[in-house]
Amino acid sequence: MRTILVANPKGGCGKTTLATNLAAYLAGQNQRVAMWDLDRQKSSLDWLALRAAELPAITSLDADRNEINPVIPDNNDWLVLDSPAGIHGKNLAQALKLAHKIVVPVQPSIFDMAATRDFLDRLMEEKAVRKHKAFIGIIGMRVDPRTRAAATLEQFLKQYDLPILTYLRDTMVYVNAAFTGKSIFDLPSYLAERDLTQWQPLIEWVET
């Protein structure tokens, strides 16, 4: 089983909707998806709640809990964690002891990127990352690539050589298919055709 860790310990980054649209689209491709949602606010379960039966199904796993269990079935060809923000100490050192790869949700704003900053640090300094047994990988959350919001992102993101692996536009086809249970995998391909282009790159990352 493979695990994908969703982790900022900025509020309101984006983490669940990375998180949600993750699992909906490994789900989509046949493949047995597990979603644990550590956020205390459970916005991943209530998603999962709305989700219709003729959908491809993902697991809930172990809902009712707040912290990471280390006994965790390996039924699942993938486990996808949602984290709360200001995750932190022993659940995130548990989290990152599962995660192969590592996805970290920016917005490019000053108050972003200094929450984002001091996370990073502390990523770096994880055993897991240090030895290469977890990949981190940065998605620009609400961003045109086009602007200088995004050129200030990148910069700020150079001090620590991690990839960019796309930027996700602000648009409301997330926020309209998350109120019936679904991704933009779930959509029609014509009512979400350039952001299902956006993730390709994200895509291909978390399958290699």
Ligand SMILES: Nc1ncnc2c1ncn2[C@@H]1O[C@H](COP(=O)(O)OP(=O)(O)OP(=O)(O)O)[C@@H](O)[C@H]1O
Contents of the next structure:
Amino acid sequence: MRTILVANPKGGCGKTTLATNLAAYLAGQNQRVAMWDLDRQKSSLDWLALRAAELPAITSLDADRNEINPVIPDNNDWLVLDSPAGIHGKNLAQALKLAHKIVVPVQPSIFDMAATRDFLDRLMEEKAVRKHKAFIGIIGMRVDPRTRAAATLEQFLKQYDLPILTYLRDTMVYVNAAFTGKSIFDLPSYLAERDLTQWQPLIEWVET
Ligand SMILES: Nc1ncnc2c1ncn2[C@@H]1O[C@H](COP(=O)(O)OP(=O)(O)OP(=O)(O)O)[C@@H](O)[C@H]1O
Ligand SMILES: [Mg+2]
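Given the form predicted on its own, state the structure of the form predicted in complex with the named molecule.
And the full complex, kicking off with our chain again.
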């Protein structure tokens, strides 16, 4: 089983949007996918509860967020971990221990970048990251790559030598899909053409 952690302590940067869409993409590839929502707000679980039975199935992992050693059934191909704003300390260490890939959404504002700095410092210190056993992928969230904001984000990330895998635009497509427990991968492709294209580099990175 491969585990993807979606994390950034900055609130509202797009973690749940990424986690739910990733899980739905993988489920749509006939993979067995479980989601574990570490967030007390349970946004991913709320989304899962809205998901129709005829859509590609995602199992919800019923584990307590404070459990140190959650029982993770190994009959899944993927585990997608959504994480809460403000994650740090023991909870972060536990989530990092499980992760093979860490997806970090960052919005290109001065507030978001400042709030992400300590987190990225912490990630770069993680043993698995240093030993190339866990990999970090940054997503420019709600941003057009041709803007000055995107250039500022790239400049900020240079110090970490972390490439931006892709930029996802600001669009109601994600918001509307989520209302019915869907992802962009569950929509007729003409409704999400640009978004499906933007996801391609992220999908390739996750699958390799
Ligand atoms: N690319 C996008 N385009 C438009 N809206 C978006 C996009 N990504 C996220 N949103 C919206 O922004 C809000 C915050 O996103 P989301 O809940 O995914 O962030 P989060 O990091 O999980 O937040 P929290 O830290 O509270 O858990 C939501 O209303 C979501 O629908
Ligand atoms: Mg969330």
